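Coming up is one lone chain in structure tokens, specifically the form predicted alone.
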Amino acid sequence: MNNPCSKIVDEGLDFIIFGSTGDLSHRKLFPALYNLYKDVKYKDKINIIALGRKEIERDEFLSTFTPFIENKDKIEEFFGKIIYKKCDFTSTDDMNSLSQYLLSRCRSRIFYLAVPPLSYEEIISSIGKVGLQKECIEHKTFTRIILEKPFGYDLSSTKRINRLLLSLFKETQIFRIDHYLGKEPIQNILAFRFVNNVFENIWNNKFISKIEINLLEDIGIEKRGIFYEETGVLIDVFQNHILQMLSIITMNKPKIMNDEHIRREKNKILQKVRLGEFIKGQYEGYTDEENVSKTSLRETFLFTKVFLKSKRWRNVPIYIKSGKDLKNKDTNIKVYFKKIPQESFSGDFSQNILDFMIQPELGIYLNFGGKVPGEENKVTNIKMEYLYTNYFGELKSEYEKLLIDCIQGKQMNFASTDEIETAWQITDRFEKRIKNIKPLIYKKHSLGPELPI
């Protein structure tokens, strides 16, 4: 069997950016990286390979995403890990070129796409074309490949990536990133539930009377025309961050708690899910922004109740209320407890509330029940607080976490081929509901339209 790589290998990694000079990676991908360079693991194992179809100086490069990073100090050593390639994924030129050098070195390779999605298949069979997907068993290198969200546009689109994908590169080297599964909150759930059984053994709906969703923002789609029309409320981020929540905050616990069996989990609940009614709202004015159709029926808001076929889940509404600029900022999951009658009791106590506070705040919220000081049998609420800064300091960033996590192989905290379909099913049928229904306006900065709860 021929071997592609060179007699000499090299031991570390290379990282190699589809997008390099996109928004994303400015903001997102280049600080996550300087912070893995700081890291004494990673410093000396991982060069970049940054790749843009532009010819751009070095310099001119590098100043896109400096202003993004913080505390500098070894900025200029960490210039020194990126190679910016000049590399059009269509040419077959430039993709020969740029095997050459990779395969030239023998060392692991991540791919990253931050680009849309309807650039994946031609990057993704361009690799395929030029052989980089294959891993060289003899010398220990693997080679994986980050997506990002969202993954497709469509269930059709969606099938039809995967199944490219899947003709070249294994389910195990396959990452599809949503960054909100490298928030501690979100990662913290499933600990919480399967490490407390004071919880896991009332998760369900003896117990529970309804949990709620909320995915709020305070701004809006910040120039963003083109891509908010494509996708709205529903695909921005109902497809692929709501649905993830809500996957892990009602699974089942796995029979082995690794990457497989806690996926094909998230997988089973997401196949049960029930869509019920639905308020679609958008902001006064979002007809006017950069890029928006004058008579866009496009929502910035929605709220739906869901319902999981389930017999641990019967009759449990599960609330999910998302939208763009409204009053406050706030990512949260509410599990709310049934109510037990209070005969013996006065006061204003109202019902057990846990609250998963994922942004701005990191942390939960326990509402219970306590006696008054100096009242007779009077209750009120009070909130046992738990904040992750003040047990745990300062926290890595979501793409520094699962840029580990890639590099690691742990595949927990990304969608599988399955979820990701199964996601795409449930938000295809939700489109086809709400794709020609008028949207309700609510003023910027308030709490969107009215709701029926």
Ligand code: BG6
Contents of the next structure:
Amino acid sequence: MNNPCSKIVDEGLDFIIFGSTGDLSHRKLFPALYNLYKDVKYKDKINIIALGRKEIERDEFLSTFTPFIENKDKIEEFFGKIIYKKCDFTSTDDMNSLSQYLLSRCRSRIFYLAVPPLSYEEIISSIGKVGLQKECIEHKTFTRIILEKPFGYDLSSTKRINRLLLSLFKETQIFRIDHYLGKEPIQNILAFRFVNNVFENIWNNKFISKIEINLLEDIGIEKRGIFYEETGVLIDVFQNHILQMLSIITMNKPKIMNDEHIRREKNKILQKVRLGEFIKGQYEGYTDEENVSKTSLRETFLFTKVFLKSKRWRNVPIYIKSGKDLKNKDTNIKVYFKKIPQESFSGDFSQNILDFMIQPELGIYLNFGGKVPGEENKVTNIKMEYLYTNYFGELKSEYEKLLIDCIQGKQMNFASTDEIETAWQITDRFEKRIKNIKPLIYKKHSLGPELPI
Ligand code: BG6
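Can I get the form predicted in complex with 6-O-phosphono-beta-D-glucopyranose (BG6) as well, since the one above is the form predicted alone?
Entire complex below, previous chain first.
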């Protein structure tokens, strides 16, 4: 057979979205692609092929995501970059037609699976059947695949999906997205730890007494009853965002700072996670939400104490807390340093705390003891603060940054096969323990159930 790309070679990138009519595509993906389009580097390179099972008029499709785009100055031009194609991935005819279309263009391609994990296997197989996973060596095009979270629904489904993926794609072509890894303050943690001698040298149990990881939300489940009944806090955010934060804050410094070594170290530390006591909560009224069972035991709040089976972190508890419909939105990681036994000073100074503020405020603050003016030996808590807004302009959105990483083939901010499987091992173990436990009911907009710390 003739090389299908021998006729037309067009430098550029086809961005093919499965599930383009879904909520995630409207809210996150298209606004990120629009911003990417506004970047001169990518403007003429990107073409979007939006796929959906339904026959929809082009204008109707375009109007689905337009409300989520803030500054619409280039929206008409951007529309010109989008093709909507009806494509049922279970239909051989539809997939053949997609394949003919894409192969005749011979461009690099990124598949984006903005669909629930239940559809992953069928879509990946369909891509494989029509040979779209292949890269054209002659014209140096690449093919990559981005998969949304949750990746799988437990360890065994995840392993199955991974096996299938790896039978068609190389690890370097697979990008499992977790938007937390696109957050600037999270990306900053490794830099902060590894370039600042003052901190990395004391990053261990000799100096650190405990760590807290908080992902607190003031919103509820927002009409996602069906999804939430299957996931709860555990699968929705613990399996991915929280375990990622945990690995980044505690991992060892890789020998080489590259994607492969960083991801390997993250996986190593995840393998050392030992789950301790936990508290499971549910906000009052959760069982009255649409598509939620009246007798649901699903957690909308989870607190747990974790230890790491490592010399560096021996006896350092890590407290993890996450919940919906709480008083405030607040995501942070707090590192508490041991107190120096004190006789010479009085006052209310507690201890050194490094607070990585992820949102709504972005930055870091260090709590330290400072002398109270006019008092001889009295010390109090002082905040040394770094806020992004004081140093940097507007930041790119998480999705936009991760899309750029994928285009550039950078995998550091995506979960590897090993990491995702280890994260699921922990999650499955946790799920078994909490599954049949009755949740403690907490009031909406409160601090959640009472905790033992
Ligand atoms: C998503 C979860 O992955 O993360 C949502 O599915 C959650 O339930 C969201 O609200 C939190 O993201 P962020 O960036 O607002 O903290």
